Structures are given as C-alpha cells and as structure tokens.
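As a starting point, one isolated chain is supplied in structure tokens, in the form predicted alone.
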Amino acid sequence: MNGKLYGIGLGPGDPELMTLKAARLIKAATCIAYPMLETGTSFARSIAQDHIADGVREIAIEIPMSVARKPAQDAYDKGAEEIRAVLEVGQDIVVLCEGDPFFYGSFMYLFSRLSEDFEVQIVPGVNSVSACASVVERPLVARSEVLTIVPATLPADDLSEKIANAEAIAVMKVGRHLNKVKDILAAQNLMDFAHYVERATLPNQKAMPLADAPDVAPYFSMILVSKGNDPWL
C-alpha cells in the first residue's frame, strides 16, 4: 500500500501562524521534503523547524533561482522522484510550503507530478496578501469591490492595464520589479493610495506608504493598492 502525501501550508513566515493541523502533522512525520535555494537556505523549513522530530528524513529540494523555466522544472522533475520512491514503500511524507500550497505555491508542481498515482491532502495555509492587509491594517476589499492580484513581473504595459482596470489591487512578487510598479502607480495617481510590505509577519518586516518604499525591495514584498471605490469608513 503507498503512503499518503501531504502538501503543508505553513504560512507567510511567523510560525505562531501556522495551524494547529500543520503543526500535528509536521510534529508526527517521519519523512518531510520542501524546497531549497542554492545557499543551502529553506525559508519553509525554517518556519517549521521548531515542530521537526529528531531523526526525521528530510528530502531538501534545490530550486535553482533563474528566470528559465527548465532549471526549476529539472528540480520538481527530481523532487518528485525522490518522493516518489518513499511513497511507493508504503510511507507518508510531508511537504512543507510557504503561505499556502495552491496560491503561488511550490508544492503545485509536486502536486501535478504525484497527484495521480498517490492520495494527497492539502493543508492550506494564510496567504501572503491576507498577511500583509493585517501588517498595513487596511481591508482588502470592503461590500462589492473586486480584489486583483497580479505579479510584478508582467511587462509593464500588461500590469498597467490590469491595475487600471482593478478596483483593489495586491501585486507580489515585487523585488526588482518595483519601481516599474511605483512608475505604473504613478502615471494613474496611486500613489496616495498604495502601501508596501515586504516580509510581512517576520521579525524584520518594514511597512510604510509606497512614497516612503526604498529603491530596492526582496523577492517577498507586495504593494496594496485600495482605491476607496466602495469606503469601508
């Protein structure tokens, strides 16, 4: 009989945000896998190790940092294989997945490769842009508006119209892609209404006005944009 594979939410990076189910699941895995940067660095086992048994398997899978799809695909690729190999002797294995699986998730790929040949169960986690509305304490959305979420790293003419045509806006993934966001704010009279995150929930978390925002921001930064089409005041 194969084991069961679990896709773990762990959050937006506090590991008081994590849930009780993810945190009894990691506590009782004997085999766990999640993502690794090149540096030897995994910002999801960090959120969870306080809750890794000793002794526990670990399956570190390195995602190479580059704007090329193979590289990163090569690694799910052998990720997956990897993981394949504990299923298929009969043990579960936990995944562990920064904020939520299925929302920019690394764990969706895994998903796609083992999903129909194995049972899986996902745990979903707090999302980054609910994470950061609480940093900023301001809704998201208020009665009908709409929310758009876009990534940063559209071309700069696709993620102005989006933005224009939006009613609430969160556009991750900013890093070196924010002063093109802060151009396109900008050009529309955004700016008032705009307000940058960047790690969001850590102990280094910086919020403030987009205005205020420095040149340079990390890969884990977002800017909300609420443009008081239907006040919540």
Contents of the next structure:
2 protein chains.
Amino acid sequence: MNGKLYGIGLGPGDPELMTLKAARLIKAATCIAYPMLETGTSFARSIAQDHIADGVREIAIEIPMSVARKPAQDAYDKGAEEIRAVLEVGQDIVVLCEGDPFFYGSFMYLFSRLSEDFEVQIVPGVNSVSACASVVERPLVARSEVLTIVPATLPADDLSEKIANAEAIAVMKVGRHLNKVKDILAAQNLMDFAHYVERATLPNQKAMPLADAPDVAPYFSMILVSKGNDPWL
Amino acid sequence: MNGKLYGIGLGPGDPELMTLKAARLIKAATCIAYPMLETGTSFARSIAQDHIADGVREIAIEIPMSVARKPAQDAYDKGAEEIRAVLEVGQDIVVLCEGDPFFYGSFMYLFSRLSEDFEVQIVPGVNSVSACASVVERPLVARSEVLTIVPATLPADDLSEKIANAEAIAVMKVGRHLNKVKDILAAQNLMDFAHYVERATLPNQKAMPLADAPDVAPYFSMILVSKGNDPWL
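What would the structure be for the form predicted in complex with another copy of the chain, given that what you showed me was the form predicted alone?
Complete assembly follows, chain above in first position.
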C-alpha cells in the first residue's frame, strides 16, 4: 500500500502562524520534503524547524534561481521522483509549503506530478494577503466588495487594466517590479490608498504607506490597495 | 492604561486549522467576545471552545438575522460599547473571528468603532477560499494568474461582468444566490470548470462539481472556478 502525500501550509513566516494541524502532522512525520534555494537555505524548513523530529528523513528540492522555466521544471521532476520512491514503499511524506499550498505555491508542481497516483491531503495555511492586511491593520474586503489578487510579474498593460477594474487589490511578488507597480498606481491616483509590506510577520518585516517604500523590494513583498473610503464603517 | 484589543482569526471551521498563536492567545484570555446568532449559537465560539479557560468573561454580540443594515449596526454599536468598557479598565479582550478577521469578517465593524482609541493586534487566520481549495484538491492560482474573489450578493450583471473578466474565481457567500451564480456560469460555459463546497473543513462538509450541487445552499458555501486547463502543470 502506498504512502500518503501531505501538502502542509506553514503560513506567512511567523512560526506561530502555523495551524495546530500543520504542527501535529510535522511532528509526526518520518519523512519531510521542502524547496531549497541554491544557497542551501529553505524558508519553509525554517518556519517548521521547531516541530521537525530528530532523525527524520529530509528531501530538499533545490530550485534554481532562474527565470527560465525548464531548469525549475527539471528540479520538480527530480523532487517528485524522490517523493514517489518514498510513497511507493508505503511511507507517508509531508511537504512543507510557505503560506498556503494552493496559493501561488511551488507545491503545485509536485501535486501535478503525483496527485493522480497517490492519495493527497492538503492542509491550508494563512496566506500572505491576510498576513499583510494584519500587519498594516487595514481590512481587505467587507460586505459586497471584490478582492483582486494580481502578481506584479504581469506585463504593465495587463497589470494596469486589472488594477483599474478592481476595488480592493493585493499585488503579490512585488520584488523587482516595484517601480512598475508604483508608476501604475500613481497614474491611477491610487498612491494614497496603497500600503507596502515586506516579509510580513517575520522579525525583519517592514510596513508603510507605498509613498514611503524603499527603492528596492525583496521577492516577499506586497502592495495592498483599497480604493474605498473605509467602506466597512 | 487601556487594555489591548485582539482580533483573532480562527480559520474556516475545523478547530485544528486555528493557528498556534490564536490558540495561545485564547487560552490566556480573561475576556473574550464573539458574534452570536439570535438562536444563541456562535460559530466562532464553537471553533475556539476547547481553548477557552473556565471562568472567562464572555461578551456575546447578538447579530440580528436581517438584511437591513440598521439593526446590525446597532448591534455592533452595543457590542463595541461593551468591549470599550472592558478596555477602559485596562483589561485585554480577545475577539473570536471566523476565518480571517479582515476578510469579509464582522470584526471590521468592531475594529472601525474601536481602533482609533485602543491598541489593536490582528492575528490572521486561514480563510475560507484556501480551505475550499484544499477540500476540492484544486490549486487556486499559480505563477502569473489573477485570483478574483467576488461575493455572490452582487447584482447579477455586476457578478457576470466580474466573472467574465476574471481567470480564477472564488464566489463567496453563495447561499440563496446559488441559482443566480449557476445561471451566470452556465451562460459563460464555465459549469465544467466550477466546484461547489459547503461548510469546508467541518464534519458535515460537502464538495462536488457545481453541476451536481444541491438546489439549496447554506450561507457558508462557495463556488471555485478555474478557467485554465491545469495551468500549474
């Protein structure tokens, strides 16, 4: 009988924002897997580290830092094969996922390679949008408002159109796209409604009005925009 | 010195999907508050109940089941005044919030009445969108996809336009709007891409392709639509 594949959301970064279920399943795991950068660091593992038992088998999936698709796909192919080998001998495996596994997460690349052949259980996690809203202390959406979540990686024209048609907006993965997003928001007179957050819920988090944001943003940064005038009042 | 107001996200319903931080703060609380229906039941309290210490002071904010705004606003006025009285004598208070406090949550109505006068800390929670995606085992968004979250309470024309312009869609608060949403999705040939979920992560949850959904949906139901053909592959 094959093992079961767990995709475990760890939340946005503060280890205390992991769910009770995630902590229980990580503690009980005999084999874990997680994405790792070429530098050898794994954000997912660092969030979970206090719950990982001694002697657990660890599969680090090294993800190349390349914008090209092929090297990353090759890395997920290799990682999925390692996980498959564990599942086929009947051992369960817990994949550690930053944030929520199904919300822009790399777990999807493993899920797509393995979910047809093995039983899967997803444990949802607190996503970065909720985390950023809690940090800036601004509600995301109320009542009949629409929330649009857009990656900053979109071409400027697409991004501009999405933002123009939206009410409340979360711009994900800002990083090197910061100036493009700023220009779009400024052109739409939205700078006064925009907040910038980086590394939400981590010790080195930053949060401020977008107008005061630094010139260089890390990958884990977000811009929240609410066009409404405190519509939840 | 005034007490501090905590808005604590409890996640979608399974008590194990609460964060470690939420559980710790609830356990330590000496005063809690939560919304309650006229029937005397509180979904938020039921999620948190195993962590509530004996002898804790409880403020139940009775929310009238009316579509009119005024009775609910009066209820939040009254609840906010009760909370204010606790904070003003220097006691902290933990407000229990279903899901995430800033994601369509009733906590916003208390926040708007109290946040200018008192220190607030928000603890984000797993939201229902991530919960529903985990239940149907379908990724929400990957790479440069846009996620649009729309309440089913919108007028049909607005809802139809939002859905037409979106990629991945979560339709919230389906309830009595089920047939309206179904008609819109059918008209846009999206029925085959839509999943229905009610009471996600609770013992009585249901999840199925929208085409097989029951005729009557509870308030806590959602429809997830992904127009892509497994774009995460």
